[in-house]
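Below you'll find only one chain, the form predicted alone, shown as structure tokens.
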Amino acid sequence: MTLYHGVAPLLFQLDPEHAHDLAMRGLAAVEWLLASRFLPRPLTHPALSQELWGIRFPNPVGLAAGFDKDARAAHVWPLLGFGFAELGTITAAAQPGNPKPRLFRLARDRAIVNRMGFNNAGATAIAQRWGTHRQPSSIPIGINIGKSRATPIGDAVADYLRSFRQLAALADYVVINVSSPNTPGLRDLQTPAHLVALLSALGAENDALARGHGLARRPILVKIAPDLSEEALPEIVAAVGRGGASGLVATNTTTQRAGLRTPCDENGGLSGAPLRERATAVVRTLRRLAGPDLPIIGVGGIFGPLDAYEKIRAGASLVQLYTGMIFEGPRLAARVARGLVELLQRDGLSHVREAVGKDA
């Protein structure tokens, strides 16, 4: 047992948000003074570390979005042992998110259901605030955006457009969220149409910025939901090839609640252990459909070295936590990520690359 599991139940005292808003002060507190000071080296091995859409990754665990909302902690986490980092969901209005409460705690199904709602302080208030102050990562990162709960979806693909042209030019990468259950409508946007015109308009402006600024252009990515059935999978897999995209991010949180020992009537997104198995299989299908070349971050239900390898193995070429850090504790990426050479030398293989699609 480590010291974090000798603490978290006093932590689970506190409400989940309020738990959530204290950690990040604290966080903030801490990159204020890396970014003043140094950068810190991240968590690398020879055979974890890739080069992907020409980006350099220590190593492949990542953060996943939701965590660090506006973007206020982006040199601690290769402290935690993050091979990258990926913020947001931000969005091009400032909104409040969703009455509380909204968070909520599964403890005995480690798992978390969330209805946030994408709060955030917007695209141009966190462009310009990370845009003062921002010093070179030491590791990749990557922006989150997504629609403003007020834009209708008629009018989404400028509402994306505003945050991409705020925020693009700061991020190593983009993901474009479509499939948040939290924001009414949003998950519309994964049918192909909706999805190849959102990704052209974004493709378009990528070169436009890449020209203004002589910046590389941006990978955009998608990041899809769970709960898509198993015919609306080669779909999107065609709509990411038509609309141009970089790559996807395997899952977001699900609207299901089967097998859960905590009662829950709660709306929201569920994420954690409960989720690990479907978005296993989304990933493997994926990869099945999408052949070897297309990345694929895989997300839901990582706990440990095992539940990262499992990801892996199915197609994810990167996977990240989130919940898993909440019940497992802040060191849970460094954990995983040494865990993961040992599962290499294990198997005989001598790079993260070669396990990527073994089981698929």
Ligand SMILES: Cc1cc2nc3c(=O)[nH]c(=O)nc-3n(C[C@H](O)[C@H](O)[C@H](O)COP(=O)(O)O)c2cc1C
Second form
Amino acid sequence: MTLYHGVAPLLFQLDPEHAHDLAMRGLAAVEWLLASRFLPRPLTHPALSQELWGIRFPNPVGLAAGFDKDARAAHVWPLLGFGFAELGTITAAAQPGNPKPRLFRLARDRAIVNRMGFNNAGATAIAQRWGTHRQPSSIPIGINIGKSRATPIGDAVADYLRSFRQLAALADYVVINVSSPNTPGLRDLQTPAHLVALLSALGAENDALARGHGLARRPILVKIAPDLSEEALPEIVAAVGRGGASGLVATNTTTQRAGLRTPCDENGGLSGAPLRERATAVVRTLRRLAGPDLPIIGVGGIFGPLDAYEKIRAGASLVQLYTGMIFEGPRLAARVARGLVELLQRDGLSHVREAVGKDA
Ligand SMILES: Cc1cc2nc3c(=O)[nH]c(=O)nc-3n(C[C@H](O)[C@H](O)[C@H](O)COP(=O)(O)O)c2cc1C
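Given the form predicted alone, corresponding form predicted in complex with the named molecule:
In what comes next, the whole complex appears, and the chain from above leads the way.
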């Protein structure tokens, strides 16, 4: 029982989106105080620190996309114990998202349903605001990009390219979100032909930016849905190989509603505890299909160290969480990272990389 568990019932009296806005406003205020003054030291440990894609991750517990959609608190996340943070989803065009209400707490299921619909200030505005006073963060920052709602699926490649051009220089890695259930048609981009075309175009742009600006190529990862069929996963892994992506993020929210205690007929994506097993199964399948050389970020239903460890043993090199933090509080990432050290010790492992894929 933490202090947060005492406060949560009061917070849960608030409308979920209002509570989120309040939290983000507080975090943005801390960001403003911090950003130009000092960089918080990240939580790290010799057993947890690892290098992937040439980037040093102080610990493997990251913030999942969707919490900090407008990149307002990049320097605050390490204060909460996160070893990296994924900001966004950001789209090329600014957009308001779906009409409210669009965020629903399913308390008895420790779950959330959301149909936010990529509400964000748009790549240009975010790059301008953030780029001017972007200090390097003390943790790796990923930027997650998605398709603008107004852009037809046939023009999706150009839309992603616009965002990539604006934002790649600010990110340590870039995630292509083709799996939100809340932008009509978006998940069709998971089909092999679309995915290879998208990844090839982004890869070429990545090379051009690297040549033109002397930047290192940004690792590009693909974030996939938990609702893909078993037959679709080998196709995704093959497309990721052909398109030259550097990794996978598994998984986004699910459109499934099986086994919920809270009656919920709201449309949108379900996250949290009911997603955990399915997301872990997808990580395991991807690891078996892709082998040890393609890093996977495992996400879905992490509420404590054991849940994170399960994802890592299934094949994830890094993990992320969102819904767990709503129910367990802002110190969850720190608790998970510290708990991972204990679990590795328990199993006689000296480094997290030794656990990756052990149960695949
Ligand atoms: C309110 C909300 C908004 C989200 N927005 C995004 C988003 O913009 N982009 C994205 O890739 N994932 C988004 N997600 C999905 C999360 O990043 C994550 O993949 C999913 O929630 C499963 O993790 P969890 O069970 O720890 O929440 C969102 C999730 C929630 C709950």
